[in-house]
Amino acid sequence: MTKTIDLQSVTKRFGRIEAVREVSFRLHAGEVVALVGHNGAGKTTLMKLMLGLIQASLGTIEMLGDDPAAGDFAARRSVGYLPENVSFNAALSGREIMSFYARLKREDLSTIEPLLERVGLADAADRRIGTYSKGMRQRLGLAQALLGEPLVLLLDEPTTGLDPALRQSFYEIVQELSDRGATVLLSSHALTELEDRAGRVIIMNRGVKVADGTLTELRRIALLPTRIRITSAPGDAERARTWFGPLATWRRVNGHMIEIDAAPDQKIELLRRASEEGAPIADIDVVPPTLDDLYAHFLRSQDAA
């Protein structure tokens, strides 16, 4: 795999405060990576370090084989960035803003119209930014980040202010970029959105990387129980409660719906029992630990350590 971003033992201090401490990871072409953590965890600081907007106190950073802190960051034109709080000159129109950024990136102005169309701003392109809603400004910010088909895209809370349809459209764009080989790093608090869209998750807490891997890998490390939801057959609710014997640790019983927390080494046996002939089961759902569950687990583990 082609390496696009490489951080090695990166620390950033602001006076006596360590915003980031000894963080290391590598990202590769085609990866969609979620960078998650609470406010103050170091996510935005990491992105600013990768962009060369601030310099690391210790450690090394490479972006597309270049040092972003160098005076001539040659790879900058191949990087797209959407900050958490988008701010544009309110007196300019959306088209004028896009023209400004296109010239900065030395991109042909003919690329502007398709991008404005893609983010749903074609009809508002000639309106002043001062008349835009928060969601419209966010969409304009996304359009400028996409200028030049970047090889690396850094997105800080990118779906803030977007309605559900535009969020779906946004993630379709992310997938297209990934399919073309771009590296996409998404920082967000919307963990449920990221769960099925990021192939890898990096969890930050208090400036420290506490977990890094695919959801499957993180679930294997965390050893959290799988939630099994069982709907009993009509009239068999009581028998369903006792069907699994000592294997079952009930989490909730609500009418015909029963929830079991299954330890990793019990899951297969519970499912086998549920599929036996004569089982008083009408339906069954298996819900593995969510990204929310994993996030809370790894933060608690760090606090306990």
Given for the second form:
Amino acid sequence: MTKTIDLQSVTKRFGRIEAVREVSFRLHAGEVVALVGHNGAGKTTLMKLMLGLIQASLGTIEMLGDDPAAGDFAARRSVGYLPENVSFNAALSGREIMSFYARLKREDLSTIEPLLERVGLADAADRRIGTYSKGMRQRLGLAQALLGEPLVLLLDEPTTGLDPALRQSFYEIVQELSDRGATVLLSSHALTELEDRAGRVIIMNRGVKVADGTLTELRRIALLPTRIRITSAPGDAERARTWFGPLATWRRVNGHMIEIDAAPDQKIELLRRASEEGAPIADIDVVPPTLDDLYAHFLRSQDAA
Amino acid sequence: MQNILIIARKEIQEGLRNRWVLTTTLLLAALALTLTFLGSAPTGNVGARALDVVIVSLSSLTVFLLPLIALLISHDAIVGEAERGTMVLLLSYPIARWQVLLGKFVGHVSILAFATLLGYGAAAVALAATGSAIDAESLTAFAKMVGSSVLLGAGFIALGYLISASVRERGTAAGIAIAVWLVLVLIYDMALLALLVVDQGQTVSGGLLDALLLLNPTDAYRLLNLTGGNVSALSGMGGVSQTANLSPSALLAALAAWTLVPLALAALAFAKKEL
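Given the form predicted alone above, produce the structure of the same protein in the form predicted in complex with the partner chain.
The next block holds the full complex; its first chain is the one shown before.
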């Protein structure tokens, strides 16, 4: 895999505050990576560092083979950026703003129309941005980030203000770009929606990288229990409880439903027991730990350390 | 170079859209026309040539008004965009910060030049249309006045950028801009006058006075326009110009320096700014 972004022990201080401490990671072409963390965890700072908008206090950053803060802008033509709470000059129209940014990237102005159409702004393109809703401004922000078929996309909280349908089409666009070989880095705290979108998750807490890997890897490291919810066959509630009793501790949800937090090594055994002949079971649900659970787990384990 | 023009074009586009260009042009034209016709009343048509009177009144107007307009346009240029969040996005594009600054400068100076040329030009045209005789000498002086007015405006635009690039909040920039205007346009001259009166010519030599006059762009502008040829008698600046010993080229150089130095410092401050 070709690497597109490379951070090595990057530290960024603002005065006495360390916004980012000793962060290293490497992103590759075609990856969709979620950058997850609370507000103030250092997500936006990391993106600004990658763009060269601010300089690292320590460590090195490479973006498409260049140092982004060195003042060479060749790499930036292949980078798309959507800042958090994107804003534009309210006096100009959507099309005028897009033309302005396209000129800066030396892109042909004919690429604007398809992009505006893709984000659903074709009808509003000639209206002043001052009349746009928050969602429309967000879409315009996305459209400008897509100018010039970027190799790297840095999207800071991209789906805030988008309704569910637009979120869906937004993630379709992201998928398309990554299929074409672009690296997409998304920051968010809406974890559930990133769950099946991001191939890889980087969790930040208070400026420190606390976890980095695919969701499966992170689940394995975290050793979080899988929740198994069992509905007993009618009138068999008591028997269902004793059926699993020796294997694990269960929690009563209601008259005919129990829940078991199964450790990873227990999981198969429990499922086998559930599928044995004569098991008093009507239904079974297996819920793996969500990204929310993982996130909470990694934050707790760092705080404990 | 192309980047600078792209930014300049957007600034002009925005200036047209939010009616900065229109307002400024109309304001300057209205004041210039008022001064032209009211201003000629006391002198009548005897003696002083009409356009020379206009030059004197318009340069006095310029000294107050153009720095104010220039600072109004420019004090917000960097800190305002930074605060609204548009600067972060702009700088993520393949463009250097000095190009952004220079582009804005070209755009804003064009707006100001356009307004001045049209507004003041209206006064000259109106004079000619009402049948006043205008000779070549007065016309040259008028052209010089318009040109140096734009240069004075450019200087204050550059000063505005320096303020805008150095502060963290828009409010601070506005406050400092007003203070700079007050000091350079009003207080400096009063203080200088007081100094000369108190000193009674004991220690302040001609050379020191020259230096003090060059240290303020509005004084350099005044000397440039109110002392040469026919207008000096009208303007009451004759006294100063006899003591001060400054050639027009030195005054022009001072005005140019008042543009270039703040602009360079603004570029430096902007380069170091954390966004």
